[in-house]
Each structure stands twice: as structure tokens, then as C-alpha cells.
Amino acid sequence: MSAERHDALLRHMKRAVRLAVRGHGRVEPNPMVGCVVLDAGGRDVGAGFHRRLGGEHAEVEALRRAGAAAKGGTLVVTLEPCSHHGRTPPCTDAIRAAGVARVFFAARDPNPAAAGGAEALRRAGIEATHLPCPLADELNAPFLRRTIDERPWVSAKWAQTIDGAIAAPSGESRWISSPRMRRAVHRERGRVDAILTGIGTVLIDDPQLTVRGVTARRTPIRVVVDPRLRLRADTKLARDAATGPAVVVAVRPDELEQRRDRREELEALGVRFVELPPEPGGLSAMLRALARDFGVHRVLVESGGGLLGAMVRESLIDECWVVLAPTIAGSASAPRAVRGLEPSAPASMHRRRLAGSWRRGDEMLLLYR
């Protein structure tokens, strides 16, 4: 392949991704996947993305879009076109009846039950060919995580200062960041399945962890991790247990036997509970059963700097949205985003990436990965 048409191939894929991350929030448990069409004379004649879970897959949408001009062209998507009947009856299929005569993917699907499409293909004499995308591999980074590991996607979102404050000397963090920016974390709020923060968070904030002032893609639970299982009936989480988003309570299984009055009182408003095994490995364990229990696919921590501390050492942090404050605490006693690791040099910090940023007035929003 030349390099020029390597290079407009990757253009098309480029697209296929901005296309794809429109399902963000819709498609899940399903993988988020863009597919642009080109004619045999190279021409753009149809697009597509999955748009929502059970919904018509991205391929299928293209190629609906392209119609006859499909024939003989080639299809550029963000994942290896699917070859199985799961909702929908497989992409395979599609791809050979419009006569297509070459699929350039960017990803291998991980899941056994809908890999092989590529080969499924070549088979049908179609060429099928493997086009890495640094983009797409950004995107399809949630579906991988939860396809291998078989745990949630984790985001942790905070707001600081420019010397790294995220609340006053007295604990006290409502609002560091503007109504603008607010907004902003509600949306991503909307597209995620669970809305995950402390116990001390709790008890000093008395949050609600709901959408608000946005309109939602999703309708997340609340989960508190509790090992002591120290939730008040008193608490908004509890009252609104029963009428609201299903609020889940992680607790250690010691705890779950011995405050039995407590786990009774929170029952009878609606909370329910998943156990939180002892460390090392605890609060992985506990993902794994939202996954499995709760259908969680994508977490979004909103939590003090012990918890986050906590999941940073057993890497479960796979990004941190970090909104930047145009502002300065200049106090050695004010709260930091994470707490506990004490690394002993700068080497032995854990890094992250950048992967992309966003201004906001005076306000910046940070993605590491």
C-alpha cells in the first residue's frame, strides 16, 4: 500500500471515530463503532455509527447510506466487523451482499463469540485488512477493558486549584469549579452506569450523586464504597434509595454479619449491598461484581483522595478527568485528590498520558490516561 493511500485511509478511519463516539452513553455494553464507506473510485458515499444497544450496527448504517455505490468499494470501521447472531444478525453478511470488495478495521474484536469477522470475510474472497489507529484504540480502550478483565471502565473526576487543592483547610469544596464546567461533569455523568464514591465522602457532603441540569443518556447507580458499613438512614442516598437511582452499599462481609440492625434498617428503604472482600485486591473484586451483579460497564468515582489512593495502588484507574480552578489555596493543610502512596522519588510516581484537553474561560479540563 503507498504511503498517500495508507494516509487517506487513515483519514477515513479518523472520521469513523469522531462518528463512533456519538453512541458514547447509548451503545454499551456494546463497543462504540464508526464505519465510513468509499466507492470503488475512492469517494465517500456513506457513514454510520452503532447508535444505540439492539440498534442497527455501523456497518449496516453505512452501508444502507451508500446503497449500490457500495459495489466494489471499500469499508473503513473502528472494530473487526462481527461474523455471529447476537441482537442483530452478523455484519459479515452485510458487507458481502452490498459487494463490497475490501474492509480496512482498526481493532480485533476481543470477544470470542463475535471474533473472526475478518476471516469470515477472506473466505468470501473479500480483502480484509488490519489498520492499527492510535484514535481508535482511545476508543475502543472501555469495551477491551471490560471484555478481558471482565471489570468496569474507571474514571475519576476531580476539580482542583492550580497548586492542587480540591476543597478548603475545612474540607469544605463546593465550588471550585464554575456552573459551566459543572455542567460538563453531568453530561459524562449521564454515560456512565454508576456514580462511585467514599463513605467519608458521604458523611461529610451528604451527596445525591444524580444527573442533574442535563439531559441523560443513562441513569447510573449510586455506589458507596462502606467497609465499616457506616451509612446513616438519615443520609439522601438512603432516603432517595427506594424512588431514585438503585444506591449499592460495599461492604466487608465481617461487617455485613455483625451490623446486622443497620444492613436491616438500610434494606427496608432499598439499599442493596455488595461485599467488599479485605484487601489486596478487594476493590477489584468488588468491580468485577458490579460488572457481573449490576450490569456496571462504566464507572465515574467522584471521591476523596483515601479511596482514590486505594484504587490508584491496585490500578484501577484507567482515566482521571482533572478540571484545572483558575484559582490558589496556598495551604499545606487543604486536601489533595489522592492521599497514601508515598513514593519515595519522582521515578516511582505513577504517570499517566495525556490524552486530551479542553478550555473553558479561565477554566481547563485535563484527560490522563
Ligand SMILES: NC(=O)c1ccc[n+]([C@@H]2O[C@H](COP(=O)([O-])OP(=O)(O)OC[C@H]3O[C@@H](n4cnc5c(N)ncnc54)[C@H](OP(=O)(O)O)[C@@H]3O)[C@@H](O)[C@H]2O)c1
Second form
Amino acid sequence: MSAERHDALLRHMKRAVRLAVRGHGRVEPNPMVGCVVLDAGGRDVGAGFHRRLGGEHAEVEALRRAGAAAKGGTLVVTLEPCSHHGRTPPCTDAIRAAGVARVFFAARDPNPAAAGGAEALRRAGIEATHLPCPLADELNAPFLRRTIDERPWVSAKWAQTIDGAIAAPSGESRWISSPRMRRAVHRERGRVDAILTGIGTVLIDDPQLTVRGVTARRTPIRVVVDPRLRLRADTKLARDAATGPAVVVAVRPDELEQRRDRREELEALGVRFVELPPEPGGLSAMLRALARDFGVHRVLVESGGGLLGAMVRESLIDECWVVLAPTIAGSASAPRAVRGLEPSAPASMHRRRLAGSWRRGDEMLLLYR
Ligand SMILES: NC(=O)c1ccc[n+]([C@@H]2O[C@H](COP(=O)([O-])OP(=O)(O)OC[C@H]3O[C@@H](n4cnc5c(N)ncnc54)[C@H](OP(=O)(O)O)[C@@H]3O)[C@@H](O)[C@H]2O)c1
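With the form predicted on its own already on screen, would you show the form predicted in complex with the named molecule?
Below, the chain from earlier opens the complete complex, with every other chain and molecule after it.
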């Protein structure tokens, strides 16, 4: 393939990725998928994306838009087209029926039930080529995490001052970020399956962990990591466990047994429990239990440094959303976003890659993966 053609195809693939992202919060646990159809002359004649779980796949929407112009043309899609009957018929059938001559896909489908699409296309005489694209890898990472590792994709979010404080020395963190930034966070809350925090944050901030002030695409459950079952019945979370989104508390099995009174008191309020096995591996087992028992595929962690430190140590944080506020706390006793790692030198610090940055007035939102 000529460099010129490769660059043109990558441009279409990037557009397909941007379209795919629009399904975030509506399609999971399905992958986000975007697609662009070109006619035989290479002109863009139709595009589409997977809009909601159970709805049309991206390829089908794009082909419907392209109509007869797809014949002899090219289809560019972020994920290998499926060749199985799932919630919808196989996309490979639609591609064949439209008379498409060649398909470029950015990632192979890791789901054994859906894989084999490229092979099915080739058997039908359609050229099917893997076209690697870093932007599509970013898009597909959460789906691959869920499918290959069988645990949710975990995003951590915190707001910090320029000098790295996430609260005043008193523990008071309301508010480090502006109302505008908090609205952006609420939008992300409304696209995940669970908001997770630590008991330290619950006892200091008494948060509700609900989506407010924006339209939610899904209603996340609220999870508290509370190994010793310190959650009190008079917290906001416990008080509206029966009427609001589910509240699930992760507790060590021995504590759940020993603290029967508190457990029953919370259960009567509608609080549910999940086991938190001892370290190492306890938090990871808890995440897999949330996926299995509560259908949690995407988690937003909004905890303090104690829990985040433990999760970073166990390599359970897939991405960090950091709000950088234009303030300086200037106190050694102000809490930090991540605690307890104690590296011996800069070389042994956990390293992340900047995957995105957005400026909002004097604040920055940084995405590290
Ligand atoms: N600015 C922001 O974006 C933001 C966001 C959230 C919170 N905060 C601030 O963060 C502060 C609270 O931080 P924090 O560190 O005390 O609270 P936290 O991280 O929310 O919770 C800490 C608790 O998690 C449990 N935990 C820690 N490591 C664990 C592990 N390996 N396995 C299982 N459980 C584990 C421990 O419970 P036990 O002690 O019971 O064992 C620990 O006390 C507050 O000042 C809050 O305002 C700021």
C-alpha cells in the first residue's frame, strides 16, 4: 500500500474512532465501534457508530447510509466485524450483501464468540486487512480489559492543587475544583457502572456519589471499600441505599462475620455486601466480583490516597483523570492523591503516559494512562 493511501485510510480510521466514542455510556458492555464507508472512488459516502446496547452495529448503520454507493467500495472500522448471531445478525453478512470490496479494521475481536470476522470476509472474497491505529487502541482498551482480564476498566479521578494537595490539612476537599469541572466529572459518572470510594473519604466527606446536574446515560452503583465495616448508618450513602442507586460495601469476610449487628443494621437500610479477600489480590478479586455479580464493566474511583495507593500498587488503575486547580495549598500535612508507595528514587516511580489534556479557564483536565 502506498504511504499516501495508508495516511488516507488512517484519517478515516481516526474519524471512525471519534464517532465510536459517542456511544460511551450507552453501549457497554459491548465495545464502542465506529465505521466509515468509502465508495469505489475513495469518497466518504456513509458513516455510523454503535449507539446503544442491542442497537444496530456501526457497520450496519454506515452501510445503510452509504446505500448503493458502498458497492465495490471500502469499509473502515475500529473493530473486526462480527461474524456471529449475538443481539443482532452478523455484520459480515451485511458487508457481503452491500458488495463491499475491502475492509480495514483496527483491532481483532478478542471475544471468541464474535471473532473470525476477517476470515469469514476473506472466504466471501472480500479483502480484509488489519490496519493498526494507536487512537483505536486507546478506544478499545476498556473492552479488551473486560474481555481478556475479566475485570472492569478502572478510571481514577481526583482534583488537586498545583502543588499536589487533594484537600486542606483538615481533610476538607470541598471544593478544590470549579463547578464547571465538577459538571464534567458528573457527566463521566453518568457513563460508568460504579463509583468507588474508600471508607476514609466516606467518614470525612459523607458523599452521595450520585450523578447530579447532567443527563446520565446510566445509573452507577455506589461502592465503598470498607475492610473493617466502619460505615455508619447515619451516612448519606446508608440513608438512601434503599431509594437511590445501590450501595455495595466491600468488607473482609471475617469482619462481616464479627460485626453482625452493624451488618444487619445496614442491610435493613438496603446496603449490600461484597467480599474483600485479604491482600495481596483482594482488591482485584473484589473488582472481578463486581463485574460478575453486579454487571460492573467500568468503574470510576473517587477515593483518597489510602485506597488509591493500594490500587496503584496492585496495578488496578487503568487511567487517571487529574483535575489541576489553579491554587497552591502549601502544606506538608495536606492529603495527597496517592499514598503508601514510598519509591526509593524517581526511577522507581510509577510512570504514566499523557493520553489527553483539556483546558477549562484556569483549570486543566489531564488524562494519564
Ligand atoms: N480532591 C479529591 O478529588 C478527593 C477525592 C476523594 C477524597 N478526597 C480526600 O481524601 C481524603 C481521604 O483519604 P483517605 O486515604 O483517608 O481515604 P480513602 O482512600 O478514601 O479510604 C482509605 C481506606 O481504604 C481502606 N484501604 C486502604 N488500603 C486498602 C487495601 N489495600 N485494601 C482494602 N482496603 C484498603 C482502609 O480502610 P480501613 O482503615 O478501615 O482498613 C483505609 O482507611 C479526604 O480528605 C477526602 O476529602 C479528595
